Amino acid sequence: MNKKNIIIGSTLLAAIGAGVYAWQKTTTKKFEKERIAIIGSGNWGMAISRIIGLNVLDNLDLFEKEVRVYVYEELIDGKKLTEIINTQHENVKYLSGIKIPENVIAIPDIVKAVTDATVLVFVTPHQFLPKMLDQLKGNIIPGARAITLIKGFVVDEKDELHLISKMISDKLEIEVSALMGANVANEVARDEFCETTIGCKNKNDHEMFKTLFDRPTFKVNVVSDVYGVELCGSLKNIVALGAGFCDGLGLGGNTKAAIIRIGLIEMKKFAHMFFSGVREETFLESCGIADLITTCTGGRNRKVSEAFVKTKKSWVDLEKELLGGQKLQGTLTADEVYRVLKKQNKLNDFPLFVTIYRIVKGEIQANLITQFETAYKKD
C-alpha cells in the first residue's frame, strides 16, 4: 500500500470514528443544555421548584438557568400570585415562609411555560391533568421528556385504569418517568432529610434526573420500575384514609400498624394483578414502605379522614377547612380503585380497600375498619 492510500485510509477511519463519536454523543445527550419547565405550583410543586432551582444553579453547564413554573393565576390581597412569586420569591398561599431561588420564574400561561422545555415536571392534582394535556398537545419540542410527581391515576368511563405516566406519554408522545417517595412537602422545603425514588426506563436519563433532583437532604435513588414507583405513590393514599379512621376512633398504635401492614399487602396485590413487570423490591424503596409510613402518620389524607370521623362533616367541607386550597386525593383514588375492582369482579380480593371505600361513601360506619374481612360486603 503506497503512502497516498495510507493517508486516504487514515482519513476515512478518522471520519468514521468522528461520526461514531457524534452519534454516541447525540444518543446519550439530546440537548446542549436542558431547559426545565414545572407544571404545578401548589405545596409540593413549590417545594420541588426550590430543589430544582438550586440544583440548576449548581449545574449551569448542564441546565439553562431559568426554571419556568406554570402557576394558576389567583389574586392574593388584590395582587396576582405570579407577581408575588416573581418579586418576593415566595408562594405565600401554598408554601408560605419558604424562599424560592430567583431563577424560578412563575408564568400564568401553561403553553408559554413549556416553550422550548426539554424536561417537563408534572406536579399538579391529577384531576386537572386531562385539560392541561389538551393544552400542551402540539406545543412540546421533539426529544423532550417528562417526569410525573402526581400521585393518583385516572379511571375512564369504561372503568379502565390509566397511569399518569402512560396518559402523559400517550397524549404528548414523549418518554415519561415518575418520582415518588416519603416526601411531605413542608418538610422537604425546610431541608429536613428524606429520600425519594425515581422510576426511569431510559438509562441514558438516570444521571440527568439524579442531578436535577438530588440534594444533601433529598437523596434520590433511580430505578427502572416506572409503574411500580407510580402505583406505590397512588395506592398508599387509600391506606392513609384507613389510618386516619383509626386515629379518629382513638384506636392504638397496634391497630394502626396492622391496617398499614394489610394495606401494603393489598397495594402489592393490586400492582401485580393489573400491571406486568412491577418489581417486588420497589415496595422497599422510599416510594413504597417509607412513603406509606409517612403518609399514614403525617399526610393530608390521614389528617382529613381523622377529622371525618370526629366531626361528621362532609369531605368537601373538610378539604376546604383543613387543606388551604390543596386537593384531597385519597377519596378519589379509593373510588377509582373500587370501580376497577368491581368491573374485574375482584372486590373479594381486596377487603380493606373496599371497606375504606364504603366508609368514605358513608355506606358503613368507620368503626368497622377493624372488621374489614366481613365489613366490606355488609348490606
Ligand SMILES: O=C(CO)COP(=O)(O)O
Given for the second form:
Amino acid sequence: MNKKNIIIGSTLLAAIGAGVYAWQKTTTKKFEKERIAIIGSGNWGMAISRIIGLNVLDNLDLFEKEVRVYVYEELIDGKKLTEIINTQHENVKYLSGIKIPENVIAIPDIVKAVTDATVLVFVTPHQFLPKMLDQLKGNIIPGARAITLIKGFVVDEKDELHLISKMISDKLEIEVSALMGANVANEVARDEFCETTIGCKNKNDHEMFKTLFDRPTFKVNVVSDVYGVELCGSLKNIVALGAGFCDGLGLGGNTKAAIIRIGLIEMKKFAHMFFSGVREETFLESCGIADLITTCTGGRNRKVSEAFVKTKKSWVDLEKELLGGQKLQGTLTADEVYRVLKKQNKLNDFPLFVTIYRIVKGEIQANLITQFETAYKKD
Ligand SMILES: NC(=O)C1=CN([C@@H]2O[C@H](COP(=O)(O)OP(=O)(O)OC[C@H]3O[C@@H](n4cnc5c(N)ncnc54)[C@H](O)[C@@H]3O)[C@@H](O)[C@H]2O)C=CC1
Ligand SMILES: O=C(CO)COP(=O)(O)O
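Show the other one: the form predicted in complex with this ligand, since we just had the form predicted alone.
Zooming out: every chain and molecule, the one shown earlier first.
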C-alpha cells in the first residue's frame, strides 16, 4: 500500500469511527426494563421521588420496581435520615407530612445508588453537583441517560458559564435532558395540578420520560430544546429575588408585574446571547413564563428576599432560619450570572439582573429595585 492509500484508508477508518460514536450517542440502547436512580433527596428531590415511585408501580412492564434515591446522610434526633425514609416512608426533614411509595429506597452511598441504573435523575442544589460527578465518573453503565431537574449553573474560575446538562453530559459521557416548570415542590407533593416541560433531544426517549413523570396532576410536555428549558429554570431564580424585594418593600402587583416582564426579557436576551438554537416557544412553556410567575408569587427565593428587605439580616442567617436545611439558589445564580456578564462586558445590557445582584450584595438598597434603566419599551 502506498502512502496515499494509507492516508485515505486511515481517514476512512476515522470517519467510520466518528460515525459509530455519533450513532451510539444518538441511538437509545434498549434495556429490558429501565432502572431509575435519583440523585438528591431535598424538597424537590423527594416530591419527584414520590411521582417517579408511583409511575414506576403503574408501569412495571417498563421499569424496575425499585427506585433508588441517593440521600446525603444526616442524623435527625440521633437517627439516620436514610433509615427514617426506609422505615417511615417519609423524609421528615425536607418534605414532612408526605408519604413516599415503599418502592423508593434511600441509599447513603452515591455510587451504590446508581449501580445498574439506566436513567439518572439529578435533583440536588447545584453547588453540590461537581463533587457528585467526580464520584459518579466511571460508575455509570453504557447506554444510561440522565435528566436534570437542577435550577442553576456552574461558573468556573475563568468566569465561564457551564450548563448543568452539558456538565453532566461531558463528565459522564451520556445524553442529558432537562425537566423544569412551575413546580413548587410542596404543591406538587400535595397533588395540586400543574404543568412541567421536559427538554429532550432524543425522540426515542420522549415516551419513556413522559411515562416516568406524567401524572394526572403533573402534566408533562416534551420539547427538543434542552438548553432553552434549562436556561429558563435557572435564570428565573434571579427574577424571583426581585419579586421578593417588591414584597419586602410593600409594593403591589403592578410593580411585581413589571419586574416579571422585564425579567423575562433579560432571560431571553441572556439565553440568545450566549447559546444558539434556543427557541422562542420555550419561553411560553411551563418552564418559562409559568415558572416565572409561580416563583415570583410563591417560592423560597421570593420568601427569603422579602425577609432580607424587612429584617436586614444576612442571607446565610435567613436561609438557616427560614428554610430549615433547604438551599437558596437565586443568590448564587445572581452572582454567577453577574460574573459572566462582567467578563463578557455586557453588564449594561442587563440592568435588572445587575440591579438585583447589587441589592443581594448590599451595594445598593432594595428601594432602588425600580431605578434600573428601563430600556425595554420599544426597539
Ligand atoms: N424545592 C422546590 O420547590 C424546587 C426546587 N427545584 C430545584 O431542584 C434542585 C434541588 O432542590 P431541592 O430538592 O428543593 O433541595 P433543597 O433545597 O431541599 O436542598 C437540600 C438538599 O441538599 C442536601 N445537602 C445538604 N448539604 C449537602 C452536601 N454537603 N452535599 C450534598 N448534598 C447536601 C440535603 O441533604 C438535601 O437533600 C435545586 O436546583 C432547586 O432549584 C426545582 C423545582 C422546585
Ligand atoms: O423552582 C421552583 C418552582 O418551580 C422553586 O423555586 P424556589 O427555589 O424559589 O422555591
